[in-house]
Amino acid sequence: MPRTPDCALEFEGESVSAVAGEPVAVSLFAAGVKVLSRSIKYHRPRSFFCLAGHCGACLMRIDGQPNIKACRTLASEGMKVERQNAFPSGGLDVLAAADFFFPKGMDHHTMFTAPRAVNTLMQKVVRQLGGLGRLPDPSPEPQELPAGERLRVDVAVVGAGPAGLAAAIACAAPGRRVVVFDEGDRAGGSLLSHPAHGVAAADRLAAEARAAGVAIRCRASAIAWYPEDEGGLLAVAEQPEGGGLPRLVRVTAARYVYATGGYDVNALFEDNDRPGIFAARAVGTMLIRHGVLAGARPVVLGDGPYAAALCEALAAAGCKVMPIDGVRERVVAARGRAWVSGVDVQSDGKTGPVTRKIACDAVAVATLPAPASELARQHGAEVAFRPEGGGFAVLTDGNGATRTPGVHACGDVCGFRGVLAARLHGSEVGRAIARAFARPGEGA
């Protein structure tokens, strides 16, 4: 899609065009700022990896607040942007010395000494080196967290994703309250981020969605199951859309449907958190949703339909891709510091491992997903080791039940399918729920 600014972000003093609703790292990416963060005592330069906020790599200060993930924070009108941890910028931070001169890790709470006077600069240095900024800027009047919400419906599916709409929409029924709740900005999940399907496909099956009675509420995050309040309840942090504090809503269900799909996972060579080093969807959220490219020259690292697709896409925009598949050859080591510059590529040779240097300025890491399966866990499911299905996974019956009387899970927290077989397992789902309250009994 074509990107087109339309207002302005201050970003430590100066105007930084940006589109309004798109994540923050994303315009600032689109602006040449590369640099968003520094990490914990080696401060070494971050930018984002996942663009779904779930590695940490983008904290930043976001008018006068610290520590806010601005791959999740939209873009506005005079929006004030800072970097923090670093001295005195995050684009040249002295104290990214420590990664020189502790090239085998330190332990930064040791870094005391015997005279009083030394002991005092010491822990100056030591609370700079572990930070993650200084505290909020001070506000006039204390704010009160907005009042919260008791709801109660027949189903409440976690996650917009291919798996949890379809099993939205296969399990909706005329009177039937069905309410699916998701983190991001817009319905869709994985489709987002697919150049085989994207933004079109996602908004078609939410419009399917809404249009067979099912309410989705986005910008919306499951974060507990309190199985002791009022007979078990999931506890969801709503933001408002205009911002502000995120208002609590208490959700009282019969079923519960976990389609939490799967964290993206850097894949493991030397120096793999190097700026530029991305998850292989991130790449496609922004080409797809901003039109925005991660690199002229990117390299994609995985052998499955993704990086297929990512490939192609990335090649129709105009990049030059060079495609590693993880299995013939591998990916060993990054170069470069600020920015990635190169990756060395290993493979198989007669007489011993050949490694071979590749000029690049972008890497796409398209490795297994992880289930995100710690919700469904804390609400009773059970789990399992899976390697083929990305880490741990919730264990179901055929029907998605999990050995929890009214908990359901579908898609890729079942252990990794890939967008089709994600929804058809979803669709599954909400069909053997549908039957479930047909039955007399059963249901609300």
Partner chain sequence: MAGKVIVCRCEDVTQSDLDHAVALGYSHLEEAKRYTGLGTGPCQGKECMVACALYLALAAGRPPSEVRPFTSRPPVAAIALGTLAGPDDPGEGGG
Given for the second form:
Amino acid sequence: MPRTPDCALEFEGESVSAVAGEPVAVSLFAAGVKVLSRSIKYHRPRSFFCLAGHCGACLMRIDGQPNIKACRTLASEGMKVERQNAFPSGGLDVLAAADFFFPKGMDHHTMFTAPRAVNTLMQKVVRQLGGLGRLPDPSPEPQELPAGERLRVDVAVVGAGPAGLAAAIACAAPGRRVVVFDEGDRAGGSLLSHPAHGVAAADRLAAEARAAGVAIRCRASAIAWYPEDEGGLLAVAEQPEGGGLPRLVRVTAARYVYATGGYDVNALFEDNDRPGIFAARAVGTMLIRHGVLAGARPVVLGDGPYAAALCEALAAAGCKVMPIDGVRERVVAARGRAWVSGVDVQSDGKTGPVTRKIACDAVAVATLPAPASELARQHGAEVAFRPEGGGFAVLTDGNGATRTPGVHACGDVCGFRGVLAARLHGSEVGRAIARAFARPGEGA
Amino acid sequence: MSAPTTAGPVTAGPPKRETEVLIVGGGIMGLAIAYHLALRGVSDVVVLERGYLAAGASGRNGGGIRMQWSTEINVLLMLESVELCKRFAGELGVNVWLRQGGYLFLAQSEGERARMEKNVALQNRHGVPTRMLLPEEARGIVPELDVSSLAAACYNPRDGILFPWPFLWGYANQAAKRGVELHTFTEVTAIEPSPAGFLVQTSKGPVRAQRVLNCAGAWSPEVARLVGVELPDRPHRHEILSTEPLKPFLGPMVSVLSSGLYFSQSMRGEVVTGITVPDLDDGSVKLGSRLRFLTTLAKELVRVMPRLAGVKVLRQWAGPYDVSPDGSPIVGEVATVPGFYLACGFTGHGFMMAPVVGKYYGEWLAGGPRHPFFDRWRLGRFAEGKLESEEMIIG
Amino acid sequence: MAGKVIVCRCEDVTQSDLDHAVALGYSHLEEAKRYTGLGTGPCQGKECMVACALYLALAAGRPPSEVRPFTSRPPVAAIALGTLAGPDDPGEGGG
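Form predicted on its own done; form predicted together with the partner chain now:
Now the complete complex, all chains and molecules, led by this one.
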């Protein structure tokens, strides 16, 4: 997909070309801005990792508002973007000296506790170093706050990925109000980052859902299940199309379906937070949604089907891909500072571990996504640690029912299974819900 | 698989079978008392904590510490407590990040202003430098404040905020170094009075103790019931939230008297804030979070500080206040159960009072002088009708 | 040269910090969260919780099957005070 910039951002006083509607993080990366933020304690250089609004690595000041996710903010003409938490600038931050003074980590609880004068001075210094962004700019006129909304539906689905959309399609019926909420700007979830599926597949599934009578509300983040408010409600923050503060939607439903998927998780190795080390799905999203290559010589770390699909797609796009399976060969360290320049890879030799150095300009980490089980847990679902499922998987019966009546889960939140299996699971769970509605005495 | 031995304060394995003093509750109150006992040579002490360290109110509060009170005894004790907090890092080896940015109380009515003036006069008599402010002067301290509805404000620059958890680590470390046993994930299931003291049943085996201290906070009525004592304090859920981290902008802890809103900025840059929200106080400890709290708080906070409308909430949680009928603590030995002591009913202020209460409790039980607060705050006052009303209760 | 293994990106918590917390006896996820600050930053543990929980369990000699997540505190995604302060809609809409 060719990328044709059609607008310009104002990045720290300089003009940076961008494609209107793409994430600001992608615009900056494509324009060669390597460091988007500085980490909170050691001022380590950071760029985005997940490109999905989850990891917190791309917080910037955008149009006078602090700590805004650059990966979730869509570029538009004249948008003002600045880095935070750096002195004198995000590119050259002298506070990064802390990174060298504490080479392994620090226990700030027991440092400089005495004498009193030193302790007091330390307190003042640490206070000034604390925090990320500055207060929001004052608004010129009194700000109008968005009015809330109350919504009562038959089925509330959280997550418009393959599982959530499939569940909604399978339980939709004339007269039944089925709503799917998704935090992204476009329905599709993990379809949107998968080279074998992509935007077209996501749009087809979303169109199928809409044709079945399902309402899809994007830029709508479910923020919590509140059991004690008004007999229990799902709180959703929905961003209006034209920008501004999100509005609060209080949702109640006869059935709730959590199809929240999984979070991208980094692998553990030295300097694993270097800019240029991305979640594999971020690399996939950039490639297939935005037409941006993460690098010319990327390392892809992981041995699952997603890693294989990504390697293939990157190679087809002209990259020199270096796959590391993470099992036979493991990444033990990254090199480079403002951008990754290589990785050290270890394998078991005849007489002990053998290390080789690989030069690269990007790393795609394809670990198993961790089930995003928070909402289901807040809603009473039980979870269990499943290493093969990526983390704390929601426990359900064969019909996707959790131990809380009326609460269901499907897809990767029940343990990672991948796009196709998640969609199948969603369909099964949706059909079970439809059967339950058909039984006398059930339903809304 | 066995857990490696650690350099920390928590004792591995079951508690010892016999001890001089057994403290129920490993929150700041129990640990401060244990530390002060050990410091004075009484180190045959076992502290039992039902959950992890800092699981209760000690790990859930906003970390405010102030000298602005409406009763002489609280003013004097808190003057001393602030001094103890200033020395804490040096003496106990753990940073508590005490930042004396002051407390700024906001009054919106003439009635509140009158009470404020009376309290400020009392505080001034005891050397607390609180001063009355005009609304414009309050804005000099917090420029983002909307002062249009204010009648007056008062400000003591020596009040402050601190980081609560390190107090527990500090007290626990130093108590353990002096021989005190601390057991986490250990529940007390029964307390039977016996001629030589008490036989205490725990989830990790029995312990004989000469004296038992009830430092269980909101759970203290439950613990007292194990020896047949009905306490008048009741748990009350207090909710609180923390925002995204911001660069320093807010010096003092600010509190609106009429609504019970309070907010401050932590060392990490987060705005930490809570407000009074009515609850069904039915005697059970509730720790769930409510949307009603968020919306009530947000409306009031954005009214007072419109600039915060764009600031985002990161995390909300709840902690249990241990509310006594007159707002004052319940301490000392229970007359009907000799050897059974109370340190409860602190009504949301136990954390800031623990350094000084722990000191005097330890001093007394180790054979030293008995501070007058043990009389004023005795359990018997409720039956006698001699209440010790404190009106400066926030949240 | 700094060779930090970052286990919590938001709060700059390293693998060595976790080892230190375990050595002090704070090996349960809730305890280590409070001692190191892991999972308390902008992502609230979305990226780091599973890896930290597993690492702590193994370091403390507990089987992975016993690993539990820390309490999920609302909101799951950060929400502006202004959103929460807006007027309630008394009415009720359909889907």
